[in-house]
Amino acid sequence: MNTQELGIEHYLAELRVALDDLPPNEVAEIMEDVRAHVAELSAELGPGETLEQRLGPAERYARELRQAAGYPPRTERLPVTTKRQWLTRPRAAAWGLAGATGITLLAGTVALRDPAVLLLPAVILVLSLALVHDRGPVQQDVRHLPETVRLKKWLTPEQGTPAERTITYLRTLQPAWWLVRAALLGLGAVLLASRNLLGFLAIAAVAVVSVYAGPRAKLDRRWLWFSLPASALAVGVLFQVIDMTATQLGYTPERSSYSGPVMQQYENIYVYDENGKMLTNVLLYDQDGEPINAPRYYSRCAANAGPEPVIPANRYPRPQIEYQNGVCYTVAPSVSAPSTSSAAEPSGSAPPSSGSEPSSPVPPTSVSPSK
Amino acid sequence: MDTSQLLKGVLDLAVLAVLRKDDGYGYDVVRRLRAGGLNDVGDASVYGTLRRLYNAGMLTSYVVPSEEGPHRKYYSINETGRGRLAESAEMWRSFASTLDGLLEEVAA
C-alpha cells in the first residue's frame, strides 16, 4: 500500500467516523460512492497535493454531505445506559475480545508444545464476535462503551507531547508489524509442522489471513476480533522462540566441555594382605574379565621409543620406571615407594604397618635396563 | 452574494437536469455541473444530493465494475424523477421570471 492509498484509507476512515451515527446501510451506500470518488480524485492530484487540500477536511465533507442529503446533523451517540443493564452485548463482546487476546498471549507461549490450548481463546472470540457481528463494521456500540472511550483517550495523548509523538510513530510502523506478525506466525507453523499437522494448518491459516486482517480492521472493526489475538499469538510465539534459543545456548557450552567423571589418576597398584604383607604378581580383572590396566606414561622415555612392559599390563605391582642418562629402566617395586608417595597410598590406612618392615618384595622382573 | 447559498435551493434541479440524458456516477455528475457553469458546486453537496434524490425514489442506481479502482455506482433518473424535474423546472422558470421582473423594476 503506497502513501497515496494510505491517504485515501485514512480519509475514508475519518469520513466513516463522522457519519457513524447514520443507519449502517446508508453509510455503506455513501462510502461506496465516496470511495470511487476519492480514488478518482486522488489519481488527478498533483505531486505534493493531498486529498484534504482538494476536498477539505473529512469532517467538513461529511457535514456538507449531510446537509445536502437531508440527514440530521451529527449527534453524539450516548454511551449505552449502564445503570439499567450492566452486561450488554457490546460489553460482553469487548471483554471477550480483551480476555481472549490475553489468553492467546499466555497460550501462545506454549502453543508450539500443545497448539490445542488455542481452542479456548478461539471459542471465546467466535462467541463474542457473534454477539456484535450484526452491528456493522463500525461497531459504534463497542466504541462508545465507557471503558473503550477511556482506553481510546489514554491511547491518544495531547498533541505535541512525547507520548503522542511516540504513539504516532508506532502507528506508522503498523504495516511493518503486520508483515512481522505474519512471519512470526509462519515460523510458529513451520516449527509445528513435523509434530502436529492440524496445529500447523491452523497457525499457517492465521498467518496468511493476518496479512489481510491488518489493513482490513481499519475499515471494518470486526476484524479486530481476529487481528488482536493474531498479534498476541505472534508475540507468544516470539517469546517461545526466544526461550527455546536461550535454552539451547545455555546447554551447548556445558555439553561441549563435558569430559566424563573425573577419576583419580594412578599408574601403579600395591596390594597388601590382612597382615600387611605386600602381595606381588597379582593379576587384576574387572567384572567383565577385562584386565585392569593403570595408565602408564613413558613420555620421558621418548628418546628410546619407550620400553614395552615386559610383564602383563595388569600384573601388580608394576615395576617402576627409572630414568637414567636418557634411558628408561624398569626397576622392581619397592615397599617404600607406596608409603612415601601419598598419591599411591590407598586412603592412608590400607597399608597398616608402614613402620613395620614388610618382607622384601619379590621382584617380578630383575632389574634390567629396558633397552 | 455567495452563489453557494443560491445553489443549495436548486441543486436538486441541477442534478436531475444533468442526469436527464445520460446516467452518471457521482464524480461524473460533479464534472457535468461544473462544465455547465456551476463552478462552485461542492463535491460533497452533489454526493449528498444524489443520496437524497435516490432515497426519495427519483433515481435508481446500478454498479459498474471498474478494472482499475473501486466499482462505480451510476445513478439514472426514473419516471418519478422526470416528473419532479418537469415540475421543478416549471417552478424555477416562473420564479426566475418573477425575480427578473423585480430586477427590471429596480434597474428602471
Contents of the next structure:
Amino acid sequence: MNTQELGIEHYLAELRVALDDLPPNEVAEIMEDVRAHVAELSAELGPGETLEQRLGPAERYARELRQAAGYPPRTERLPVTTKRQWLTRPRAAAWGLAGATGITLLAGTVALRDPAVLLLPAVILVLSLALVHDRGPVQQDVRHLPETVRLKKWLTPEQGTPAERTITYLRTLQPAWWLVRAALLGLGAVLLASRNLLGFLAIAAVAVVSVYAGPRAKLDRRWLWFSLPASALAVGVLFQVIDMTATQLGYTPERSSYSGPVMQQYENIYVYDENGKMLTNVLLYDQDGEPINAPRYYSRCAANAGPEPVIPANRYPRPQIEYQNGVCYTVAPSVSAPSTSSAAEPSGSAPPSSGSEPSSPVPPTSVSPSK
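Since the one above is the form predicted together with its partner chain, can you give the form predicted alone too?
A single chain, with no partners or molecules, comes next.
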C-alpha cells in the first residue's frame, strides 16, 4: 500500500467516524458510494495534491453527505448515540484482541507439548478482526474507544520523566524484537519437528509471517491482530524452553539409574562347627526372634501324594528333594566342606558328595517346608 492509498484509507476512516451516529445500514450504503467516488477522484489528483484539498476536511464532507441524504446535522442526533448498546463491533474486536493475546501467552507455555491449544486464540482473533476489518487500516473506531484512550494515555507518560525515556528506548528496540520473536518461534518449530508435523508447520508459518507483520502493523493497524498474539506466543515458548532447560540441567544419570543393593537369595544353609563338622536340625532366628526362612519351591512335587509332614522353614540344612515317577523323595543334604583360606578342613567323615550314592531315601512321600 503506497502513500496515496494510505491517505485515502485515512480519509475514509475519518469520514466513517463522522457518520457513526447514523444507522449502520445507512452508513454502509453511504460509504460504498463514497469509496467509489473517492477512488475515481484520487486518480485525478496531481502531484502533491490531497483529498482534503479537493473534498475538504472529512467532517465537512460528512455534513454535506448528511444534507444530501436528508439527515439532520450530527449535533441534533448526539443524544441518540447515548442509547446505543455497550457491546459494539469495535469494542468486541478490541477485547477479542486483548483476550486472545492473553490466552496465546498461556497456551504458548504448553504449545510444544500440545500445539492444538493454539486453535482457541486463533478462532477468537479471526472473529474479532472480522468485526472491524472493513473499517480501514487506521482503525479509528477502536482507537477512539474510552478504554483504548485510557490505555494510550497510560503508555504515554509525561515528557522528561524516567518512564517516558524508558518507553522511548523500548520503542527503538522494536526491530530487534521482531527478529528475536521470529527466532523464538523458529526454535519452537524445530523442537516440534520430530513430534508433531502440523504443529511444526503452524508455528513455522507464524514465525515467517511475524517478520513481515511487525513493521506492517505500524502502517496498517489490522496487523495488530496478528503481531500482538505472535509476540505473546514467542514469550510463552521462551518460558517453556527455559523450563525444559532447567529440567535437563537438574537431571543426573546417577540419580536415575540408582537401584538399591541386590540381596543374595539362598536356597539352603549349611552350618559347621569349629571342627568343620556339619550340624543338622539347626533352627535359625534373627535378632527379633523371627524365623530366618530361605525361600524354596517344590513345584514338581505331586500334590496328591498323601499327607505331607511339615518341616519348619527355618530348620537347616533342608533335605534335598529327588523327583521320580511323580513322587518326591527327601534325601539327606550333601555338600562339600567349605574350602576357604581361613576355614579349617573338616575333621571326621565328610558328608557324601553330590556325586555319591544318595543315602537311604525316606519312604515315598511328598514334602514341602512350611512358610
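Numbering follows the first chain given and starts at 1. Between two forms, the rigid core is the largest collection of C-alphas that superpose within 1.5 Å. Note that this is a predicted model, so its numbers are computed, not measured.
Asker: Does Pro162 count as moved between these two forms, where moved means a C-alpha shift of 2 angstroms or more after fitting the rigid core?
Answerer: It does not reach a 2 Å shift.
Asker: If you line up the core, does Pro146 shift 2 angstroms or more at its C-alpha between these two forms?
Answerer: Result for Pro146: no, shift under 2 Å.
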